[in-house]
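One chain comes next, on its own, written as structure tokens: the form predicted alone.
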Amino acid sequence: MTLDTQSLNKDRQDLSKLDEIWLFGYGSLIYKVDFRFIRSEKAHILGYERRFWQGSHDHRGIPEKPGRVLTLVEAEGVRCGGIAFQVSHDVFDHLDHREKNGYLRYETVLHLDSGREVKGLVYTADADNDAYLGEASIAELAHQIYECTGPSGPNREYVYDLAAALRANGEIDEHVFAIERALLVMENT
């Protein structure tokens, strides 16, 4: 697959008809709000953790040098938290062109903290795509987080802005804290 799915993203499902869209964020959506919305709730859905197993080659790396951002990968029994936003189908023009460098929106059951659960959509990068870099020992991603910038600042700067909304939203996730712990050893050292 391509490593630019904007046209792909917008063959996937018809917005225009839905009368409520909602999207699930749970990497950079979290902290990263650059796109209009009508409320947003913590939420999560089940069956998914997030890994660093995606390539940045447009963000947080470039083309010679990718970086790791997050997908999502199956696991069952897990939750994964995070914040949903209802939006209207004219922000995916934006979300498409953000999310672009692999990642197809895909349906998927959110539950809100409200109790409600709702249909949503959620960016996701398989391994199928050209970004795709896979798994990684935690010493591994860390060593390829620090050293790589791009376009949009220092790899590093997305898991330290991560780590501080998860945690400001009460989340734990200690594939995230894990990175997170081994970057600032290799900045103190």
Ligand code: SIN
The other form holds:
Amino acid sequence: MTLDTQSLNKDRQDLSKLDEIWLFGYGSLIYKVDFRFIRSEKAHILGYERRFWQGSHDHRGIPEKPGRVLTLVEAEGVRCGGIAFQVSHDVFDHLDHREKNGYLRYETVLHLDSGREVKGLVYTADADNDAYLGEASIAELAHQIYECTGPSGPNREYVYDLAAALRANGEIDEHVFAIERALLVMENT
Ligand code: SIN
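Return the form predicted in complex with this ligand of this protein as a structure block, the form predicted alone having already been given.
Then the entire complex follows, led off by the chain already shown.
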């Protein structure tokens, strides 16, 4: 697979057939909302959890020194809380460009906090994409994140901004919070 998924994503879904288009954000799409949306609300998806297993060559790192950003991995019996955005099809040129470093759009069921279940799209980075870095210990993840920076800023800001946004939404994510704690220890030593 190439490192730029933009053309792959364009052909993945026929968005013109949908009455409502929903997008599920679980990472930077929660705290950096640089796209137009019609409405948003808290939501969750089932069977996936956040992991800092995806490499970032274009936002939070550089090709010679990739940072770490989130993807979703399958896990039984878990829920992943995030934000559902109702959007129109014209935001996807921008979003596909933003998420081009290995992410593909998948269809999934979003459980909106208001009680509705809707079909939606989510960007996830699979283990077979060229930027994938995979599992590492919390200490290793935090160390790499602490050291990396890219065109969108220091990698650690991704963690801090996300952790703050999750807390503001009442979400507990021990993977994210453990990395945040390890980073804060490094900041203070
Ligand atoms: C997302 O936020 O939903 C996708 C991953 C990211 O851009 O951090």
